[in-house]
Amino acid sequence: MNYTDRIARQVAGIPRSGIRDFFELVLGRDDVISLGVGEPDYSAPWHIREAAIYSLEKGQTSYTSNLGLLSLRKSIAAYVAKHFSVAYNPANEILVTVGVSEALDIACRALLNPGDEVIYHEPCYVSYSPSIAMAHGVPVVAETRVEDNFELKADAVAEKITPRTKLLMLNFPTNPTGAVQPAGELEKIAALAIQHDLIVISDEIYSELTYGGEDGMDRGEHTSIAGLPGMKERTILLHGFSKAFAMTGFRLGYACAPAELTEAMMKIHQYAMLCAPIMSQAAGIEALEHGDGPVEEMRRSYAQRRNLMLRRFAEMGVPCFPPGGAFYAFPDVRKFGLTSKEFALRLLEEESVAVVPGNAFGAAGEGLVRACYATAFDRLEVALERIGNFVSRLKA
């Protein structure tokens, strides 16, 4: 049988993840220090794990409401009001999902008709364009540049708006660049969304991990577009537990949106996933209600590693934008005359250090590589020493 013409066109045209393709090369190599996978090197704090264990001990192994446990939705509402200054009704404006990835997928599928255009910014996380395409939408790129600190400029968005534009997709702080969006520019983008009647999907999974002050040790400011005047009614706020709370394996996220949009997303969720795991939801309540302290401890540790990475890249003579959030550095390697993939492959082969080629995050990432600093400090020091050796040979 010829399977080629049996596979849906919108799936056949999607490339494999550039991150996963590259890291198949790393599998089975114990000598490699990976700065590639965007995952905290911490385990979830004990009190969060204990909540999941206690949930199991109590025999909580059932389904929950499709929307998620009401107790968790109430905790989410309180947390979002505190940290994002937006009020949501836990009864009908919050949907608990299986990670933020599911929330992004069902938001696109609930809103897009074939041919609807979605503006998103690159470099960006690898799933945004495929999520749009799989929902039969048309991905439209607005590039961000290192010269602008990888901020998304309102003018760049305005240039891409057409009569078919329906959604604007944002991710700040951004994976892979670590960029944060200034409130002033975000206000201009919000004005465009209102003017052109766009809905905004805002992925703010890294919002707790920001770096302020001269040394980055203070928590930086984060502005959610959902909290700007006139924007709650046209924004789907996506957030979750994977990054700040080190709960990647719990697969727990949520979407906050007007009731009508939440209902539309829930329809897909109830048939595709039904509900998020109940023990993960129990852990989520503990994280939101008692997790601020451990989150700050982890954030300060990431800030120290961020500073180490920036200092060492500067000593190597490798330009690197100082990330304002997340846990990624995005150094510029164009001066060495190699493509992003060539640089990453040679670094892996010659020094056993894994980074991700920047073009995995879109064409705008070509010439840069992503290095994740959410890895143990001592291993990070060794990795940077090896990168320094590699760069020295390239210069010779």
Ligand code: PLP
Second form
Amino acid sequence: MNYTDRIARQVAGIPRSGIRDFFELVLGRDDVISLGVGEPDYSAPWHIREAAIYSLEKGQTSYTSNLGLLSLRKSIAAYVAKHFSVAYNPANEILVTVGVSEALDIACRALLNPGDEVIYHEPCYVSYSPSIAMAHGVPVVAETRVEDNFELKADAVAEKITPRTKLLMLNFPTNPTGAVQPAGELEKIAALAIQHDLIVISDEIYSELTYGGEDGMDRGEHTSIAGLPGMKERTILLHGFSKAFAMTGFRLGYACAPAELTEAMMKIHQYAMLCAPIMSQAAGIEALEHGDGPVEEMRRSYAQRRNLMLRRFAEMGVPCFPPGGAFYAFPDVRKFGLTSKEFALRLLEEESVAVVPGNAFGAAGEGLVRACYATAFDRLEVALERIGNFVSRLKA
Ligand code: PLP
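I would like to compare: after the form predicted on its own, may I see the structure of the form predicted in complex with the named molecule?
Below is the entire complex, every chain and molecule, led by the chain shown above.
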């Protein structure tokens, strides 16, 4: 059978993730140190795992409300009020999802009609453009640049606004660049959203992992666009447990939004997913209520590894702007005269270190590579040693 014309056009048109393509090359190679996967090297803290175990022991193996356990939604409301200074009603403004991945998908599907345009910033997380396209929307890129420390300039957004623009998608701190957005520029973007009557989807999954102070060891400032004047009513705030709490496998996230938007997303979630796993939701309550200490410990450890990366790249003469958040370094390798992909492939072949070519995150990432430093300190040191050997050969 010829399947080509059976597959939906908007799906057939989506390229496979560049990360996946690259990592098929790494599979089965034990000699490789991977700085590729965007995942904490920690297991979830023990008290969180225990909460999931206890939930099972109690026989909690049922569905929950489609919105998620009310007790979890109450914990989310308290956590978001404390950390983001925005108040959401747990009864109808919070939806528990299967990771931020599902939340992104259903937010797009709930809001987009065919042909609606969505502005998002690149380089960005690989699922943004496909999530828009699968919802029949039109992805429109506003580029961020290394020269601006990958901040999103309000002017770059303004240039892309047309009468068809419906949504603006933001992600700060940003995967893959580690950029954080200064509050002043965020305010200008909020003003644009209000002026042009746009809805904002703000993915703040890395918001706990920020590096401030002289040496990057303090927790940096994070401003949520949802908390700016006039923005709560037009923002869908997405957050989850995967990164800060090291809970990727629990598949748990949430969307906070005005009741009518929450209801629209809930309808898709109800039919496509029904609910997030109950034992993950039980673990989520524990994470939000007692997880701040372990999160801070992990954040400080990432900060040390970030500083190691920056020090070593500087010694190698590889330009790398100091990331203000997440756990990625995004060094600029243009001076070696190789494309991102050539650099990454040769580094893998010659030194057995895997990094992701920057253009896997959009054309604006060309000339850079993403190195995730959520990797054990000693392995990171070896990986950096090997990268040093590689670039000194390139320079010779
Ligand atoms: N958003 C961003 C920016 C990410 O980097 C990731 C994962 O890498 C996700 C969302 C997906 O998160 P989740 O595990 O909650 O689905």
